[in-house]
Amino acid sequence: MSNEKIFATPLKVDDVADCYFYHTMELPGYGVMEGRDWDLRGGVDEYLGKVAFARQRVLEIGPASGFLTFEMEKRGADVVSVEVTAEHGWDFVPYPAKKLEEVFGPRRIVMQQLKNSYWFSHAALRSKANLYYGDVYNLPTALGEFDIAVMGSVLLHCRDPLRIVEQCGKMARSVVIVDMFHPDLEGAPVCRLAPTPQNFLWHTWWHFSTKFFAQFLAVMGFATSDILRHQQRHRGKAYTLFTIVGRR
């Protein structure tokens, strides 16, 4: 059983100018908001693996403003979502000191805006999902077991996908694996090194083969279905992801 004494209490966001949306929403009494990056509303399902969600007990990782934790929490799902803490922060690529001071102070300020993002949205949709702030390479056992563990868009962030994925394999008995689909690197287990000296991507860590990802499941005792390709928008732009779904 979990301990919800770690969940988050809910934070109070009055004014919706306090919020960075980074998915674009449909809340009750104040209409669409619109996200500064992705529009998933068309692609849900697909995105997510066409997996059944009713009476599910699910663990996100990197739940963002939380379209996906209340578009799973709508499907009946029982929703747990991980975001980190301002201690632990964002997974900066190592670029000089002197590069990355323009970057942390305007971060710092997006971070807590996606946060109250989230709670604004929480509260306008009544939602009843946790939320757990803590490092998500280290996830503590008192968040319990799931059925699923949702993993959407985030592994291209982190210094260390693999640890995030064998820990959810840990503690879920299906994963979900959302990423950006890279044709060039199919056909065989490999990730490239996505940031350059030129392009300053301090966020965006890894491309991802599809077979980088099914090799691993594989090799923690999962098996995956077939790989799902669809159509996502970001940013006024069509770019195509890739979803996969392991089960034990």
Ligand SMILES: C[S@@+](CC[C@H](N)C(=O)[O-])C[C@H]1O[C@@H](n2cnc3c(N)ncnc32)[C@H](O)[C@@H]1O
Second form
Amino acid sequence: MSNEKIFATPLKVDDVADCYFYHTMELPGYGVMEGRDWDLRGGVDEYLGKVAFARQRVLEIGPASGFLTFEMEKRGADVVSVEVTAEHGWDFVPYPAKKLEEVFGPRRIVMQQLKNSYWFSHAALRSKANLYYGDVYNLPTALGEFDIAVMGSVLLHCRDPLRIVEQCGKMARSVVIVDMFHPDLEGAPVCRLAPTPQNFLWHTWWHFSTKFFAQFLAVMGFATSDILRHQQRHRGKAYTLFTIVGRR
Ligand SMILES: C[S@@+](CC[C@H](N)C(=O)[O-])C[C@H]1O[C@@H](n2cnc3c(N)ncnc32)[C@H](O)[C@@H]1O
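We have the form predicted on its own; now please give the form predicted together with the named molecule.
Now the full complex is given, and it begins with the chain already shown.
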């Protein structure tokens, strides 16, 4: 399969009202689009593990509005992002069908608006980044090989995070993993199931320790350097995240 066939044709989005900006973005001609979720503008380099992106081919899992896509591109990267298809929708935590059904309709709309925000920004920034809509657990070899794979705040939302790390580790020489920091899990290579019957956390599966990934990356033959901890802003509040960089 050629690249032209697997990458999405850019979607023309004329109206900013059709967009859900997950990230705060600064777009030429439009100004600052306030993100509904994260404002990473103050800490991009820490978020991305202070990795150098010039002339690097990057595989990005889950771009959302594309703030990191375009920041990596700005730093000289050639970015291919992987986003979930409309058919799959999300790795929904399997709560009873009756409860989940209430989520599906609104979620479908938000996901389309999220994708619109990526394409709106892509056009405003005249980006050359490519997007592949597909199954993150079965990435096609036609995507090619990469210098760096970036998994930013996505593994917590996925049923089988290690399969994603494994695939990225096979396709890239370096990997960058970013996730929420949970001090109570530190010291052991563990992950904890986040959903309970009470919290109805249908969109998030896991809390991870840093060692969980460091050890798995070591198993795969990656050397990991110091783990960065950084604060990022979510809906006006600061949260601590970690970034692990693995290199072969
Ligand atoms: C929480 S956002 C993180 C956005 C960005 N990577 C960052 O670090 O700010 C998660 C992204 O991963 C995507 N995503 C979630 N589950 C996915 C899956 N199973 N396959 C592919 N992408 C997925 C979401 O649609 C969204 O774009």
